[in-house]
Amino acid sequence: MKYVRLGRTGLEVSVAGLGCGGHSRLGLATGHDEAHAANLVAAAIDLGINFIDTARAYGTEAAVAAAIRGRRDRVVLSSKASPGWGDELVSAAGLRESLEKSLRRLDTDYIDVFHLHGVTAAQYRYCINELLPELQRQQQAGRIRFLGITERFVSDTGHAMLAESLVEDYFDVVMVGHNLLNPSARARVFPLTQQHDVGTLIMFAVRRALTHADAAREVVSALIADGQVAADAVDARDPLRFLTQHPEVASLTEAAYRFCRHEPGADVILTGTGNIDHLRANVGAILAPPLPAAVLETLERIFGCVDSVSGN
């Protein structure tokens, strides 16, 4: 495993981070039990992963607690609380209650990085005015070490919330969507995180459009129709074939992780799975060398201006 400094937190974290949500939720979403999920977290730690990202909403905090019991000092623990949905916004008291529940489920006295989860641009000002002061109180009380915020990338593919947040610079860590189909964080997020020494967690490195040929065709066709991808730049029937046929690329998934891992400004690449062998393969991809320069140039030529898709 390789390790990097997580911005101004000073934490030394693995470049591969275990994401405990997503479609799998450590296997809980596909029929496995909590013991299986805990074993997966333990296997990740044995592989050298020390950054574990969960949230109350994922339902995986108890499994993480079981896996880290007796070795809490070996991991950097990240969890989250949502500010709410639409007009139903959580109060400062509700946020404190959510944190307390996470602490109990994780069986720990403190959380290393605690995030406001999936914040939209419309919610951001409420979060700063009403919720940030409570987070700061909890930080002063020692329950939180560092403050984080995550975007809702599915609906904010152009990073409007993070662009505003990073200018104001209240948070030590951000979670940002970034992948080879939508590299817009390169211009809109990473220059600001580097300027303010903010740590970055990369989500959406691999999504459905990067694992299913039909989804890739659908996404790229929409981008062509929208004018964000030139029609003559890709084979619409198999738009990512230039990647899979390259002799130095093992698979599309591997290429997707390598693309994110070596992006200047990217610290931790989150990977989620319910299968240990799949986890090992993903970690291997994250630790692989950068993509060939010619491949990167082709990706930039085709997708460099895209900011309207998440890859789902």
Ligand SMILES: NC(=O)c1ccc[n+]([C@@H]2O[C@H](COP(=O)([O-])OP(=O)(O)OC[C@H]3O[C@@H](n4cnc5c(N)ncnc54)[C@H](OP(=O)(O)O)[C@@H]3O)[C@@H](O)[C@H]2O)c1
Second form
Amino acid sequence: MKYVRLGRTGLEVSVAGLGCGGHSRLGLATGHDEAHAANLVAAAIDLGINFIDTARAYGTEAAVAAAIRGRRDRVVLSSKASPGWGDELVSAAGLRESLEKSLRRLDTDYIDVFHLHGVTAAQYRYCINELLPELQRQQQAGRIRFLGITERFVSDTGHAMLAESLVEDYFDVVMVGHNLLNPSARARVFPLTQQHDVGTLIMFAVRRALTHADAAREVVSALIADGQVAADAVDARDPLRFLTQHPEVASLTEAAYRFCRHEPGADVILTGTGNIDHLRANVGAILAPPLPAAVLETLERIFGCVDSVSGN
Ligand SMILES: NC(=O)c1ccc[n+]([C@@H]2O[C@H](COP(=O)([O-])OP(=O)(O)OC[C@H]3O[C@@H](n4cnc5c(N)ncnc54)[C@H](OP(=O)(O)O)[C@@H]3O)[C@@H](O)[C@H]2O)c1
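Could you drop in the structure for the form predicted in complex with the named molecule? We only have the form predicted on its own so far.
Below is the whole assembly, all chains and molecules, this chain first.
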């Protein structure tokens, strides 16, 4: 494993981080039980992963707790509380309750990085005015070490919330969607995180579009129909063939993790899976060298201006 400094938190974290949410939720979403989920977390730690990201909403905090019992000090725990949906926003007291539940489920008395979860641009000002003071109180009380914020990438594919938040600079860590189909964080997020020494966690490195060839085809067809990708730039029947057929690329998914890992400004690449073989392969991909320069140039030429898809 390789380790990096997570921005101004100074935490030394593994470049591969275990994501306990997403479509798999450590396998809980695909029919596995909590023992399987806890084994997966334990396997990640054995592979050298020390950054574990969970959230109240994922239902995976108890599995994480089971896997880290007796070795809490070896891992950097990241969890989150949602500010609410639409107009139904949580109060400061509701946020504190959510944090308390996370602490109980994680069986710990502190969380290393605690985030506001999936914040939209419309919710952001409320979060700063009403919720941030409560988070700061909890930080002073020692229940939270560092503050984080995550974007709602499925709808905020152009990073409007983070672009605003990073200028104000209240959070030590941000979680940002980034992948080879939508590299817009390169211009809109990473220059600001680097300027303010904010740690970055990359989500949506592969999701569905970069693990299923038919999903990739659908996304690219929509981008062509939308005029965001030039029709003559790709073969619509197999748009990522230049990538998957390259002799130095093992698979679409491998290439997608390598793409994120070597992005200047990307600290931790989260990988979310319920499958131990996938976990091992993904850690290998995250530790592999950068993609060949010619492949990176082709990706930039085709997808360099895309900011409208998440790959969900
Ligand atoms: N707004 C937010 O705060 C937010 C939103 C989304 C995610 N997150 C965090 O970010 C983490 C990463 O996102 P994500 O979980 O969607 O991660 P991801 O790594 O981009 O995608 C995971 C998906 O890809 C599949 N997959 C992974 N490796 C594979 C492989 N080698 N071959 C084939 N399929 C593979 C997984 O299914 P299998 O189980 O079959 O491997 C899963 O469905 C989440 O777990 C969560 O912690 C945060």
